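Only one chain is included here, represented as structure tokens and corresponding to the form predicted alone.
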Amino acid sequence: MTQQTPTIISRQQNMQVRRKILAVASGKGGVGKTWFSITLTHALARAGHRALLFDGDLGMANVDVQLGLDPVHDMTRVITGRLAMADAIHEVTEGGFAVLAGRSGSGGLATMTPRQADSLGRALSAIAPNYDRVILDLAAGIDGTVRALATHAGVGIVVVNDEPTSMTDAYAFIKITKQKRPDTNLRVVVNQARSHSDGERTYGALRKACESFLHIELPLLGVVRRDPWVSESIRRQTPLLARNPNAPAAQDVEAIAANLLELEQA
């Protein structure tokens, strides 16, 4: 008994960090994955959280072009080994929470192996504690390094809207991540929907594939409205919580952290 000790108690904490993780993910890239991400992040803050966002978007990394930042240092000299994940860390002031910032077009990071995916996760995983919570942006599609980031997350959140490529990706992506690793916990937010209604009838479409065919139960986690604020506030390279907070994407985006903070709760 004695001897089995540490390996249990390493187990929980295992467990305790990947629920401090959420994975941002999309079938499809054009769907606001990462303005989501950013905003989702920056409610979490508001909301008296620490919380870091990490750009998983090995290739084509925008975290710091949306938010208007030129970090001194990003995921690239992490990767290579020249410095430690911990020393990348940028503080966004306006936003009061942290980005690990990747390089946009950056050859190196595209492509990355899943091994190699597998071993960032594991680093993030090992300061996800200094953390309440840790965001994953997740390069669109279901490639190798893409799931083995994933796996470092305990809850993941799928992206869509109501084209209909969106909805077979997203299909894809949470068809093939089930058949990966069947106790992933699962959810979706539709964005850029016309209304609440609207964007719950896109929501039941996709529920309704993944229990006839797949005989999974996807719960909703939220809907954020089309608003031409989150369009005004990527062109002025300003989180929209900061530049609007009563924009009504903004509030969608601040419920769906209400939402995520209470099933913890539960």
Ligand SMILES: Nc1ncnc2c1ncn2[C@@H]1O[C@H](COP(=O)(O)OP(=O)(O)O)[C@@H](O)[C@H]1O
Contents of the next structure:
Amino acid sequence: MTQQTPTIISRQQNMQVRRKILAVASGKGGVGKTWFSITLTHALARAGHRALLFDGDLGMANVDVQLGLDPVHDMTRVITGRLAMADAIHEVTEGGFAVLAGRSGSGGLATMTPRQADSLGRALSAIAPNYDRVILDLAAGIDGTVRALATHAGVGIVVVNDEPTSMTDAYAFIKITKQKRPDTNLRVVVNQARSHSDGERTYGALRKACESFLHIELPLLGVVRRDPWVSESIRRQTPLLARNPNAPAAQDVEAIAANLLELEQA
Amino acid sequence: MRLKTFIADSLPQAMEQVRERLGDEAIILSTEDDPEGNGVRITAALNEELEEPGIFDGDDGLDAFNRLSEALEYHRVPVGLSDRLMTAAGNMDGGTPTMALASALDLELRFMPPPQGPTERPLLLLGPPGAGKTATAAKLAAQVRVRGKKATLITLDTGKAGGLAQVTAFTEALGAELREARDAESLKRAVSACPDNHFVVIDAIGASPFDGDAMRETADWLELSGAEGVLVLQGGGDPLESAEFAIAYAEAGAQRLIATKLDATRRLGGVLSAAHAADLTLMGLGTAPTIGGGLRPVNPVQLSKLILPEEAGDEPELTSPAVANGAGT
Ligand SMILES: Nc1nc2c(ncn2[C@@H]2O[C@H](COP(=O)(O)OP(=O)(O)O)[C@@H](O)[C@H]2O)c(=O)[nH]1
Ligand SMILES: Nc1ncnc2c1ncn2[C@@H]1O[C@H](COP(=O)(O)OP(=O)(O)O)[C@@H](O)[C@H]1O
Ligand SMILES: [Mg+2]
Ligand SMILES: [Mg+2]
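Form predicted together with this ligand, following the form predicted alone:
Then the entire complex follows, led off by the chain already shown.
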């Protein structure tokens, strides 16, 4: 009897679930993490995948606001075990994807402990097999709660823009993730770029910092251009891909979704 | 990482500013013509690495990570606990994987050695039938007796055929005193009759965690005797079931855990998840049916060594159980 066989089987099962869960992180707030998470989930659904979006920005809970959902369930009840996670899921019919979103300003969520975040992550992993992809919109920062949720994801998408603070905060997230979970697949999305080439330059700077200081390679998943359609659709509380799928930012996110799926095929 | 942007008329001037402000260690992240037409703009960064690297950092980091997670997987440590241990281990600065895991175990679990003399409160051993309560009571008394201290064993298990004969044989061989009790009231009297200089251990009747009446009775014994509840649980059980059992006994009042029969099993996940789920203090590991030397104390470093194979890639041998008999006592 060796350690190999059973170990590999259950590690693989565990890895399969982890690989389905994509955490969207940024370090800094306001770079467009929530908007990007929503749009990526939508793009994956449009590509024919069963996709679930989880609002892990527990203090702010702004997925429901951007989508204009009536907050039918209070995530505090899920955290405290009074509501099964599967029963808190909301279907976004116009997008063809599912959402698990917390109620804005719910005090219990803001004060969640890392241990609670961890069990929330475990509950999420338990329902992940029902979906092809689970997108996890993380809160800003790198505190214990964010990290506890992030450890359940096999892929980390780091969203940055060209502001220096976005760069340093993203770097801090990458560094701590590589320390705690070196098996996480980290990729970069540059958002709010003036142009694709501008975005690539921003990526180049972050990549260089990570190569020089952390000795890691950090692939670029794509660049999303700054686009007035984004705030327009947020104001209307309608997903951009429903409102105007030809908008530049919408096309960029669709390209990213295709890129993501292609990378996984490889 | 410290990041700074410099604007100058020419590239050499900008580079000079970088060196002045950030020193020779700085690296250039990007160079571009300033969009406002003010010459050139450089973004430079300095690595501010003050803390020591963690064990998952650097070139060997992924190996250390895989080695730890494979070992936890091998022992069937439930994913929730193993993630906590991995995260805690990753937070440790430097050191070897064994030491990082030891620190993580120290953070997530509680440990104490078996008593070496009289304790403030008597210990009451509870747990499922056949777990090794009576043998463990004798082992605990033996550890105290070899140090020249006095010991009393109180048994509640007088009904079982041969039960009394078993403990009588043990206590006579150990030179310990034996008392009997039938119920919570007589247990209370038996405890108060014990002199202060005696280590007192109470051998309870096994109760199934599914037997509500038996569990309530156990809780009564604990409450009236003022004893400390020690769960005696067989190692090698299914980790989730072990955790559920431990939680049920903790609800009845158990605070400590002695895991038994580790000489007859190979995986420690059941023991770890029981201790963690029910927040029980790990007080020892049973490693032989024999009374002398059959109970090993355990600390985080020893437990870490039991979990991690000697070398990366090593597999435990078929012939060796989770914990070898005798060593460490
Ligand atoms: N191999 C091994 N056997 C043990 C150990 N502890 C107890 N036993 C055996 O397990 C059986 C049941 O033990 P006993 O103390 O009577 O269990 P109780 O019903 O809980 O009191 C006996 O045959 C013991 O010798 C141990 O650590 N290792
Ligand atoms: N590609 C983009 N083009 C234009 N505006 C954007 C873009 N991405 C995000 N924004 C704007 O940034 C704001 C913050 O976005 P949000 O998703 O709430 O950020 P975060 O979740 O990172 O805090 C939004 O109000 C949105 O209008
Ligand atoms: Mg947000
Ligand atoms: Mg017995």
